[in-house]
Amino acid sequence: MNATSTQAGGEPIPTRFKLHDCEIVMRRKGAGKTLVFLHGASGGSAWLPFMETLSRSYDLIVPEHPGYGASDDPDWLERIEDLAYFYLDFLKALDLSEVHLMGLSLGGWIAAELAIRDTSRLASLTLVDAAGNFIEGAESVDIFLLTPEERFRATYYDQDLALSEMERLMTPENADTAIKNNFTTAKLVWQPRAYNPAMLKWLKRIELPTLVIWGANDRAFGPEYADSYQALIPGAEKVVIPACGHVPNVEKPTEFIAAVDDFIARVPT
């Protein structure tokens, strides 16, 4: 039920979905509880191994944000809050309910902004190394000041994996998409850099089961950011994955999926 047709190899065929005069790309596969994954600043154009694993247990929906990849870049897209409202209407347009909403990095910020505004269609929230927060004096890497190699090295704890991911993604075929994604990210997070001071005071409005998952060695947003999110969201749980950087879903998929499965299994239905 709700699964899309798949290509050879089992990947879902990307479909187009139009909302607010903006066509986005969406991938959907699986059955069971609905899990919507919001990707980070690098985009969501690939069906990654962790997604395939999640789709064996959930009805997994992975939209590509407006302004990213093959999705349209609408005139109305100016701030992260615009994406929060877009996805609230996205959930309504698809008539989704009891959604387990998960966001990585930039996507985690979007998910938090969405949940502050309206949780009526949500069953739970999972923030994975989420942007959007700010801690005075905390060390963090500014991705806009890094070369591509430095950016990959800063993303992963495992440096061999960092270089292999750079080789996989930094191809001429992906160059235009990378430029588009970087431009949209800069527009959305440039000032103030990667956080919204107005959001932090309202995280207390999120009254639903929340899991904060973090890489212990995240150089973009260290584990103290996980502590802060946990403290600001009532009743939030926290899982910190050792020997892991900014993308535990890619670097430590087994540990990541185990944490997600355990959490969702305990969410009241």
Contents of the next structure:
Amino acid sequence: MNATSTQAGGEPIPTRFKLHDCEIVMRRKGAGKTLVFLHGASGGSAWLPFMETLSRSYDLIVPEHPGYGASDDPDWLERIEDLAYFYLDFLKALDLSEVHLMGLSLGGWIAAELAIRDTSRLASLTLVDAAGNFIEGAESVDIFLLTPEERFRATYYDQDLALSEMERLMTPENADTAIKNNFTTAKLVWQPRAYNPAMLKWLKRIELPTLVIWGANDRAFGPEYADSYQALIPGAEKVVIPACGHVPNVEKPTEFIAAVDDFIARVPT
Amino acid sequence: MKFYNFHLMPYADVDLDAIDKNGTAWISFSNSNFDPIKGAALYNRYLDEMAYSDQLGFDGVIVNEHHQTAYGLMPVPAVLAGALSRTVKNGKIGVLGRALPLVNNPLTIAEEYAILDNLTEGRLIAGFVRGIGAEYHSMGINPAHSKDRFNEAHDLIIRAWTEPGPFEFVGKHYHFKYVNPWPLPYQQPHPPIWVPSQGSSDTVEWAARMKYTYCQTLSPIKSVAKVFDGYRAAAEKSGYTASPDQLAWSMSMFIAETDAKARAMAKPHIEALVNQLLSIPLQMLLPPGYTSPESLKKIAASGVVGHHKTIDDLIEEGVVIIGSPETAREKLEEFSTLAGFGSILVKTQFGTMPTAMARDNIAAIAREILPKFQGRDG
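Next up, can you give the form predicted together with the partner chain of this protein, since the form predicted alone came first?
What follows is the whole complex; the chain from before opens it.
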């Protein structure tokens, strides 16, 4: 059981954690199996409704990556692999085991890089619309050439949701964080654009129950990417959520959480 | 004051409506809009314009570097500079250019420049630039590494020119077991180095410290003066007084018999340059990491990017000099007193301007402007 202080909306009070000369922010709430969520390129500064729901069933840990939001931006941070090693040591420092590791988009790429290196503290892996892969001809918008509005529109299938999310998130208070997150993302993914050919050839090393969750209408990484991840990771399962863009956890939280619950319940302990 | 004919070599036959429809002439503007028959004619025409300005007494000619754009057709400027080395007989040949961070092997730049300096028997001006942000999209170079790569490539090239080889170079971005380029530059210890920028204080102070000539591009004369003041102050801080020779103003000039005629003639071409060929959305111009977060916020808030300008705005702000010979002389007098530059990089052709008009302009500048200002200090 993990005792937690919470704020309005159920958000746990963020704590700071220092590792490799880098202080990061983390939010932790709930009890049960340990679920670590690695956020995507837009950051992990907010306690979102899907996190609140997950924290009712799991001991949910949401770290904010080095280089993002209120976490430090260490000199050593140059590529996604650096974050994979950082989080391996993070799991060790918190002495976590039997961890259900879940990563969204850029966080999914980190999770995959981590899992090809060492699965000893992991019970399962869930990749949600994960970056890191490349498929010739599949749809993959260049987020760095989009205006902020185009970026929101490309993220969601439901365009009304895209606009309401833009209104909620594009505030003057969030401006500095958005720039910081975008700078770090560009540094990590610019070239080759959001994928690592050296990782793809080793995904076959992941001997772990793995679930691939994808929005059927993801424009950042089309559904072919879900097929590819499933094919590259031995025994991986796949759930594709219809009428859903790049972030099913926000756009289709009910279907998303149902898929996660069903999968984790079946992972042998 | 020294006068250089500065060419961008734009794709002057471009369909301006097609640029408007695409929103920019950079990166996403399809090269299906490029016709090699027209391109071939443009290259030869532009090289002839450069040689013509040399014959009429300009102090030099300058080529430029940009990638994947109709704005300028010189992604590999040394090729054009090489062609010019046989036709420009008297003046200097400058490359502004070469965008150091965009290459994975900066030794090729040390080699290119050394060849050009040999070909011209020491008439090369070697530009070192970062390239504009759009280049980081089109060349696949991480903008986060731009400054680092620039500094490292600069150090490597200078060492390659000044330290006997072979030696080993180990940097963060560049690693060479053997650095030993043949040939070496003709000028000793190396060609003069010019650094153009839009006024970033880091670059200005660095150029002053290194005693490199600094060029300010496409800016209102008041900002040019402010930036040049910054250079002079940085020079004083480094223990010397900057000479006007170290400061170059890059601008466009067009002269006709009267102000009204000059304006009417230049209007479509200068506005095509500024509003179509130079139109770049913010996210293209400033990819994340190319500037500091603070500069990005400042530039975004200023609203200068994507702002439509008329010829009257450009004349008013002193970005260009366009008018009768008397007006042009008065303005240049006023601006050089204000900003204190010793070199002026004149775009004699800009935008869609056809060759007859460009050549008349070169002749008019040579006849009406050069005699009064050449040979002065600043």
